[in-house]
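Below, in structure tokens: the form predicted on its own, a single chain.
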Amino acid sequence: MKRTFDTGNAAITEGALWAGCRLFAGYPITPATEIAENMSRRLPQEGGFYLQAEDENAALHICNGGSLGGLKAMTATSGPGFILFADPFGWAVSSEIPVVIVNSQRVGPVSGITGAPGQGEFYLSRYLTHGGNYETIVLAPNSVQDAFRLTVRAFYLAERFRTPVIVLADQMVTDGWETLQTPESEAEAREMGLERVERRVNPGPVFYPASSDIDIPPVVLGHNTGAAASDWTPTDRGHDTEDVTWQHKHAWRLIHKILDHRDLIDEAQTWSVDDDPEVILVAYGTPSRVVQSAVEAGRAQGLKVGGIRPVSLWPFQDALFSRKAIYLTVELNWDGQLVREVRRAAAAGSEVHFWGRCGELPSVAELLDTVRQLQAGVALTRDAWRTEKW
């Protein structure tokens, strides 16, 4: 095993080459450039290609077309340059193009501060195209492992599900120095969990099929199969048409082959939710760290506290808030967006509470601070708002 001291960004970087990612394509956005400088020097000593694009809209077309080209494609960015991605990410999801998408969360709106780390692309993540009609897949890490290990994931899950898979991350993530460590043999690769499918060939006739059928292999341009490929509602043999009947089968498709295959995205961590907890903090990304540390502490001190961290964000993992309980979700923004699908998830009769905040984590003691107000039935009050409003 091999153990460096590295960033977020570098694990990316590791993690995409060691699941076989050939091509990349990106522009320079802090706090994700050292994504794209650590691809420009790493790529060509592993006989791939890195190329910096216009802009992020050309970017994703690329990886787009070097995908359909048969090779494994990756491109990165932080918030403003995530929403460029609208039109290539519907491409890629309508045509069913296996692509990774890293987005680096930083303080929003628009530019923001480049510095900062935030939290204001969850539901973007999830809507990031037009015209719905389509499910996503997005992965959330937590520490430079975290970022390797996901990153990895998201290649193996986006060849089997012909899908864009995003890997939501976070400033404090990406730009955070920690100990990583990779693989030096599959052996130890199997020893991490660490899984990847390599790259076939659709040998067609049946490119769409109108089934949630996964581990088809992707379109590939060439290889003598005839294949087609367009953002336009497709038949079976990848062709356009203004017929309704083959829209209904496309989004269905598009939208079953995840929801159907559950068990093999959702993820979660959960601390002493199995202990009868009053309150339980939910959080995703860096602040989920904090609150493993706060569920730690209070358990200590005796608070009936417990926690839960979506790892994987879409499709939305409602099962976990099945039990009765005061929710209280850590967020790194102002306007509170996981917060309003626990509200959507939690059990009946369940109390379901905001504590947000962008460019900087909550502590420990705020958060307990907090859990012992809402254990008293106290309103949520912060120096920086009267009360709690979102």
Contents of the next structure:
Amino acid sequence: MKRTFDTGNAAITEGALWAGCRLFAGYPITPATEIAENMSRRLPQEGGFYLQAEDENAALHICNGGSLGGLKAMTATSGPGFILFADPFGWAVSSEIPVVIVNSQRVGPVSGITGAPGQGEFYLSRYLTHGGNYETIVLAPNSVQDAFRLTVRAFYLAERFRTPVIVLADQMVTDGWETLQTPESEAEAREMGLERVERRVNPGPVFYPASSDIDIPPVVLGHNTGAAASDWTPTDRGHDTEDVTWQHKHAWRLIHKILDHRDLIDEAQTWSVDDDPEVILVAYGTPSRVVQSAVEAGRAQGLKVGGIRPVSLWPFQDALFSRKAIYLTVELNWDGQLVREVRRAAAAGSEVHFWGRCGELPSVAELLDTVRQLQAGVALTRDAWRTEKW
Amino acid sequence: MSDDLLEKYVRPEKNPGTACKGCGLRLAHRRVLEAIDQLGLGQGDVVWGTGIGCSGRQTFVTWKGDTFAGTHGRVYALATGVRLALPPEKRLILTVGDGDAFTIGLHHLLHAARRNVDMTVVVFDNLGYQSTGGQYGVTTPVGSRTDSSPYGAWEPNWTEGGHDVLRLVREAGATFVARHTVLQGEAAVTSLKRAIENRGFSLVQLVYPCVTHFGVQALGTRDLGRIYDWFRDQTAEGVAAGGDKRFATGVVHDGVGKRPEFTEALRGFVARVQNGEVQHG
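The form predicted on its own done, now the form predicted together with the partner chain:
Next comes the full complex, this chain leading.
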């Protein structure tokens, strides 16, 4: 096992390379620039291609094209670039082409604040393109090591599900320095639970079967199989059609190939949720690190507090919130995004509250004060996602 | 289209295609197949990509071999990735429209030309946005009445008043650039062959008549003979030709072999890094 002290950016780079990524196209943007920089140095060493695209839209299109030709590909960006993916992300979803997208979230709206962590793209990552009629796989790392692991996982899922997979990180995860362990052999990789799937080629003539099966090889050009890939509604051969019966089959496949295999996607971490918690803190990404500390500190002080960290964000894991409790989401935004999904998913009779801030993390003490308030039935100054004045 | 070319290259279920009766698009499509045929290429030698609009809809999944369609204007970026992954000997041909190439996709087109990525972009130019019902575009002759220029199109376009978008493409780095009308069969096919053979970025603009919208709205007729007469009348041989002709035709630039092809250069660079011939800073 190789142990280094490195950033989340480096971890994502090494994870992608271990997973077999051989094409990265990107556009410099804070705080994801270092992923591009690392890739520009590392990819040629591994026989891969690094391209600086003319914009993020082109970057993901180049990745899509590479993947359509058989290369595993990845791009990385932050909010202002992420929104430009709407077009090629939709193309990859609809054409069912594997690709990995990293978003290091910063503070919004729009250009916002570049050098601080944010969590403003929770919903955008679910609906990064127009038109609906699809499901999305989104994974959220909360440490350098986790960024490595989930990047590997993203490539694995992208190949098996023939779809883009988003790694939704934040500035603290990607810029932060921590210990990083990477495998130096296949045995070590197995020990670490890492898996990868080699690219296979769909031989046709049926490229888009009316089936929710996974592990169907994606469409790959260049093998003279009559491969057809496009964002049009496809027949099973990939021919464009205006027939709503085919569109229904297409949408059903895009939705159910993911929903029918959630055992491969769903992942969460929990703390003290089976020990009769009254208040359960909920967070993903970097804030989940504070939540973990707060639960441990709170329990040490005798507080009945628990914690939930969804690791896979989409499809949303409703089952995590089946316990009747007082939930408090902890988010890096003022407008409350995760809280809305938890409100929808939480067991009847639950209360769901929101703690949010931009630019810096909560402290353990702040969270535990809020837990005490909630236990005592004291109304929070913040009413859901209506943010208080400064 | 003659049966032999169709049988050889076009999927039977996609014939006759989506073009309107009398549309010049079928002829334009045929010119590309003729060039492929004359080069002796088979279905496994070519990967065919398409854009959006009349040209995309007419040509998508017509090719018996491998084929793909891009989002509107971005197929040049998509094709850059495809090119990187494909064996270099595969010919990559994109059939797109004037809106796709010269408006929504010009940014990406110019960057593909800058890199000299090995692909042949064939712009089927029907002088505006015809698949949406006939609105003016950047190659619509100034003065033309369309559904979005009921008083006559007055915006400067890319092809008149001393402008020529093909010079922009040449300056960006394309290594073969030509313009013809579909009526100039032999010259068009000769240019297409040169373009397809070029191991670099080629663009051939093929201007063709739209009878349904441009014919009716701008020329006041659906009569193919009268529309073709107008085309012949507006065509000048030679790209330097000026005067009152709308379409200055011919080879704008032939720099075949004069610049390194991008993906070949990138492969060479990667090999040098792997061999330790270049070090990072």
